[in-house]
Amino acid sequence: MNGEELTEQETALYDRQIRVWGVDAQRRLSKSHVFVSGLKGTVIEFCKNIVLAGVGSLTLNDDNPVTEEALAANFLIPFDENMGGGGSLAELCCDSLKDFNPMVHVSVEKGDLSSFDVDFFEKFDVVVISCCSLAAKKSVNEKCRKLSKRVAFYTVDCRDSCGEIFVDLQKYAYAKKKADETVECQLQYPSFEEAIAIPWRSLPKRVSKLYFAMRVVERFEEVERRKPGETSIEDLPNVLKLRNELCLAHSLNESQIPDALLERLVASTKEFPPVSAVLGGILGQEVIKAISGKGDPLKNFFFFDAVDGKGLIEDISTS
């Protein structure tokens, strides 16, 4: 990021990667700073991938204690009878990630995500948040957009066998190869708040049903003041009622948000490890693209459902 060259040690360690995406891309990676909040299975997969790829630094934020559910989805937590020995998720994951690649500086930032002001995010090039409320997604995205430099913003959510990634690269320029020449391209991204505010009736009919279903569950948690994932099968009647109200308001047929899909999202909020691996891999790949400026980046939603095994990219924006 600041023009520094790779050290001999970095060049030797990342030799294979340099052969794939070039020394300039690796240099950018090695000078980049990434912030991650919400350390569940999908984000852990992502952290592993970018630490192995060789980012400059990774800052972890998650003050939650270790639970049995976390142990089931987080391979970075050392198993012991004391459930992690009393440390927070971020502290335990930090210790494990340092062993993956000693050349990456991994640290912990304590505090609630909502307590960090605009200036806090100035020191990062990439911000990834997960397991947070609708209000937190909007707020952190907006703070990143207020900065004088461009900070790549991502949200990722995995519920049972379904997952969603959202990307905001603001005004983003990148290079791609076309035939025998390199072409300069540019994309304009909407914020998360702008993207979900687009009327459903104006979206193409082919848009993933998972997009609508995630918005319904998100809205339900906000109305009921629930933390992300704090739903159960007992909530399904009220979730379906809210679905009907939103469909009526947006002139959308209720069949676009099937009962069975909503039931899966509210009844089983634990992450399905194979889906976490897929989403974490895609997210890592996209962050590497954003940092290096090489390759077509995802715009702006990615959905994956293990039931049909399909991954779909949806450009939900006004431009």
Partner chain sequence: MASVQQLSAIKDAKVLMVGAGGIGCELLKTLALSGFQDIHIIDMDTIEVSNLNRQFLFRQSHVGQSKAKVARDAVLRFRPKINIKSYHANVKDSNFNVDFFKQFSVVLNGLDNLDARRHVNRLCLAADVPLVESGTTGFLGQVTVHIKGKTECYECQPKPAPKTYPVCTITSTPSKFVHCIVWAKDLLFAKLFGDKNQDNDLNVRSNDTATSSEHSEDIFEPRKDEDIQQYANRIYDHVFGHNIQTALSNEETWKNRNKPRPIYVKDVLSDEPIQQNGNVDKLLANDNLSSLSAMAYLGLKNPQDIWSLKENSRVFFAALKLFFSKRQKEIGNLTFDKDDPLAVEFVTAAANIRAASFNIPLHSLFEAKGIAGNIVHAVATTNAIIAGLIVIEAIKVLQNDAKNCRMTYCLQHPSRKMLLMPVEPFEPNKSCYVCSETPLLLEVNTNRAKLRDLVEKVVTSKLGMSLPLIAHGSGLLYEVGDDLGKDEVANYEANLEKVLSELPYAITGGTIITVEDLQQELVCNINIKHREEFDEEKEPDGMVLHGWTPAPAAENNKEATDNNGASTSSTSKPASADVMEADDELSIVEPGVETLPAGGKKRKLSDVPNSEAPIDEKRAKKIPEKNDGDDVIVMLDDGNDDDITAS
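Alongside the form predicted on its own that was just displayed, please also present the structure of the form predicted together with the partner chain.
Shown below: the chain alone.
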């Protein structure tokens, strides 16, 4: 980081945030490369935040066509292009995001998320995936972990008024300011697969019920071979059945995963824009922390439910 200065243009544009995280962090941000897949409302919010913050590049992956549902939480695509033009979601979002900050290189990567190999991810410092299957989460996470460099991995999902963020920074060292001195801290993160394999009964008491509920729904979609979010109220009996089986296997009281919560998650899978804004903001902040190496990163799950208004961090790991 020595010797290189921010340009006059950067200093003027980023003035207010440099006052928050410093010049060093800003330089690191401008050299970082971020990949996102699954451009629903929450990820769109995240993209906006990270482009404004001034990352080096942002690569968008989502081949889906623009549908009414996709537009519901999307502020990037102008109205007159609604469902017209035939461009993919990523292509249309790319145009708008470029506009937000000319200093960030925004591009589109076509293809199915599962088709990208380990080398593909080497280009990036941060990988964020959303709206994808359990298998895809595990597999992309593993690919990131196979690389010699550390690629920060995140998943984010929003259902109904609830949201979940998962973070894997592998072995992560960062500077923490304590009183007047800066302390070096280290954290060891489990992979997504490792984290969710931890037996529920060995987790600390009072882990957010959302954690368990999200695992049940995720498992249900996998067993039923559904696309992410492809559930309805009709599925509730089967989801409850699966809940009971999992609770039995994990020796967890069923009341820890209330029917009503599962009902909300299964019945309305659309995003609620204010919740997307909250999750996209938290995720943006976490990615900025991870890139800049400044501040406590969250380990390793974050949950938000607009019904009780709490934004909770849960550490689901063995270390």
